[in-house]
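Heads up, the chain below is alone and in the form predicted alone; it's given as structure tokens.
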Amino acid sequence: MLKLHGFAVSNYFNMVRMALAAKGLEYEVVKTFPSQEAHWLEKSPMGKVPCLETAQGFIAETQAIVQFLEDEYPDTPILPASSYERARARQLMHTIELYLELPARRLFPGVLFGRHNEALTIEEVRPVLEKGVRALNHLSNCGPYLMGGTPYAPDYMALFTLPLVQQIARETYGWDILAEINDSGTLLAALNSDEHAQRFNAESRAEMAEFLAGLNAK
């Protein structure tokens, strides 16, 4: 059986769980936190989660895991059928990750973890987010999902990215960033109607206090 290493607070972990759920795959969750310990680096070379344990070995990095699942279990696809549309789906995933999630992540310490964000970091992040919004609007055609009437892997990335980016933008800049993303309300409502999304979000909220306590104890 597949084993997914990670923890419920991780948005990337939840993206992979949505992909597994969409494919109807059975798997075991192994609660694991990021670590630079040698035994974990043997499995996940950057020490990150999620990491998928398969019969062949370990795969880290969310987009690599999603592609493995699509290749290994093609019967219920989470990427479109044509090569062009699959490339567009990957472009959407890269756009969401590189130009929305990762820039916003630079501001997590001051917004989510009770620490401090440097003024220069705050200044640098906003224009990247603005470009990310522009690119996402150009690439998506919500109907209600990013690529039309069927949810695919980019939607699972958006589900666990856009609310976080909204929180970061609102608390840092007083900016309602979702209001500038085309049909984001429709998209998130459709995605959050899924029972798996509801469960994963509930588990994430439930584990947040434990995660923050551990983080602050370091």
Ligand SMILES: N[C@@H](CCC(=O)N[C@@H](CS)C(=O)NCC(=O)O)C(=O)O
The other form holds:
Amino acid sequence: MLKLHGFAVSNYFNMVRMALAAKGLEYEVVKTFPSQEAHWLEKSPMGKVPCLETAQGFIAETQAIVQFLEDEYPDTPILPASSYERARARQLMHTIELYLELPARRLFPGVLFGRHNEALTIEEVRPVLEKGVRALNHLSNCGPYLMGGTPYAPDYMALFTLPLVQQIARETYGWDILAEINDSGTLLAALNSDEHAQRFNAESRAEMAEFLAGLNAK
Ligand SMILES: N[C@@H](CCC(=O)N[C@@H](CS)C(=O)NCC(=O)O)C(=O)O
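Switch from the form predicted alone to the form predicted together with the ligand and give that structure.
Full complex below, order starting with the chain above.
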């Protein structure tokens, strides 16, 4: 059986769980925190989670995992059918990860972990987020999902990333970034109506205190 290593607070872990749920796949969760210890780097060479354990070996990086699931279990697709639309789906995922999630992540320490964000970091991140919003608006077609009437993998990324980016932008800049993302309310409402999304969000909230306590203990 597939095993998914990660923890419930991780937005990337939850994206993969949505993909597994959409495909109706059974899997076991192995609760794992990121680590630079040798035994974990053997499995996930950057030390990150999620990491999928398959019969053939381990796969890290969410987008690689999504592609593996799509190739290996093509029934109930999580990417669109045509090559062009599949490429657009990947473009959407890269846009959300590289130009919204990762810049926002630079501000996690000050906003989420009770530490301090440097003024230069705060100054550098905003223009990247602004370009990310512009790119996402260019690519998306919320009807109600990013690519129309069917949810695909980029939606799972948006589901767990946009609220996080919203919190970072609001607390750092007093900026309601979701107000500038076309139809984001419709998109998130449609995605959150899914029972799996509700469960994974509830589990994330329930484990947040334990996660933060672990961080502060370091
Ligand atoms: N690009 C990676 C990002 C995954 C990621 O950043 N995971 C976080 C947890 S949400 C992590 O492992 N952080 C630890 C680290 O960055 O060393 C992916 O797509 O899976």
